[in-house]
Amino acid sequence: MKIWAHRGCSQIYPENTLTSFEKAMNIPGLAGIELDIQLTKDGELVVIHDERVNRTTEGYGFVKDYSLNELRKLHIFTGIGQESEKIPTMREVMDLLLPKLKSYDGGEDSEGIRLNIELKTSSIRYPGIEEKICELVKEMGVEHAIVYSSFLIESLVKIHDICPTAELGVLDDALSNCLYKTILLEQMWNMQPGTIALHPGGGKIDFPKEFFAGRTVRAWFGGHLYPEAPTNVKMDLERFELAGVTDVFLNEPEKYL
């Protein structure tokens, strides 16, 4: 079972901060890092999950309504007597795990981790936000360690027009529906049946592992998030490798490697 970090390790540290990543990116065995990307009114790639910046910031409003510069000034509460963090570029992301980044050679015993850029297109669609991130990525020069996952299935298809050899994750909250809609882009691109991933929630692989035996099947779960106390409780991932999961995202991974 591959573990990754979702929005870096989002339990103890404010999720999708340099903070976040950094804690992640030095877990020895880590598979790999999620993030969440959007656009700001002036067009800057910015590391957030949420739509509004209400949840993470003292702000209110969406994001898409903010400048970079005012996004600047907003603060990321890390906890009492410490100092606040700044929403992230994706371009400041990049430059932290680029090292690890350009690491990552494929095998299992790598010391470097991939990346899982979500795009967070579903409720608001970002113009030009697939161009602009696939470009960042082809001038770091880590593309081999990408994976480009939407909700939005018009996005993972802008994805793979700019750049085909791109691997991609079809989100979706059921199994099921991650396996419908991965089936159609296969075969209207003439892939190979397992070329694209399954990313679906965890509580819900509903299909018996033999309608997507030797797919990729990345799971994702909410749980306990940053300030809220840790439950000190572990998963059964066993149970979820015996239904075909290959993957986790998890917002503690440093509790299971």
The other form holds:
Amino acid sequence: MKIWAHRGCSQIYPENTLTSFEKAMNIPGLAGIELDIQLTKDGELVVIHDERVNRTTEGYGFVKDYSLNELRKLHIFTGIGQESEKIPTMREVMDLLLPKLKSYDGGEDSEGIRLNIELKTSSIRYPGIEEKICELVKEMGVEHAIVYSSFLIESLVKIHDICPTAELGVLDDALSNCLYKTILLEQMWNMQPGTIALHPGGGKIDFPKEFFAGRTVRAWFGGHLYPEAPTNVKMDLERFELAGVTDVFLNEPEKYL
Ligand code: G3P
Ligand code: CA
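Could I see the form predicted in complex with ligand G3P next, after the form predicted alone?
Every chain and every other molecule in the complex is listed next, the one we just looked at coming first.
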């Protein structure tokens, strides 16, 4: 089972921060890191899960209504004794992860790691976000290490149009819904099976594995299973493996590696 850090090491450190990513990138054996991107009012790519800043900072309102300068004045809530953090730009995160992404060679024992960039385009469409992220990834020279995911099929199609060799992650709550969207992408847009992975909620592996044999299935533990609190209690991942899951996104990957 391949282990990914969900929003970085986000159980112990604040999610989607440079600290959570730095902790994750140094875990031996980690397959990759997952993060979420949104766009500011002035079109900057920033790494934050929610469309609003309310939950993770002292601010109020939508990311899309803040300029990058305004957003950078906010402080991310951190734990006792932890340094104050700002919402990172995607470029800052790429700069941090670059050596690890560059050294990803596709092998099982690669020294490098991958990066799963989730485009948060389902609630707010963010025109131009696909072009911007693909351009940044290209500029950094790490296309081979990236998986782009989204709940919005239109975003995945756009990424494919810009970069036909990009690996896509089809997000949905249940595996059956991921499979439905994936087959649609393969048939209507002539995408190759090897370039699309299924990213279902881990609690809803609702098809027998024979239905999706040979496909990459990266489960995230939405709803009742996730986050896997309390800390230091390990989940049994074997039953997911038996159900056909190949990879998992975990908030506390350090506990499993
Ligand atoms: O990419 C898997 C997972 O991150 C999707 O859900 O809400 O944590 O972004 P969410
Ligand atoms: Ca996500």
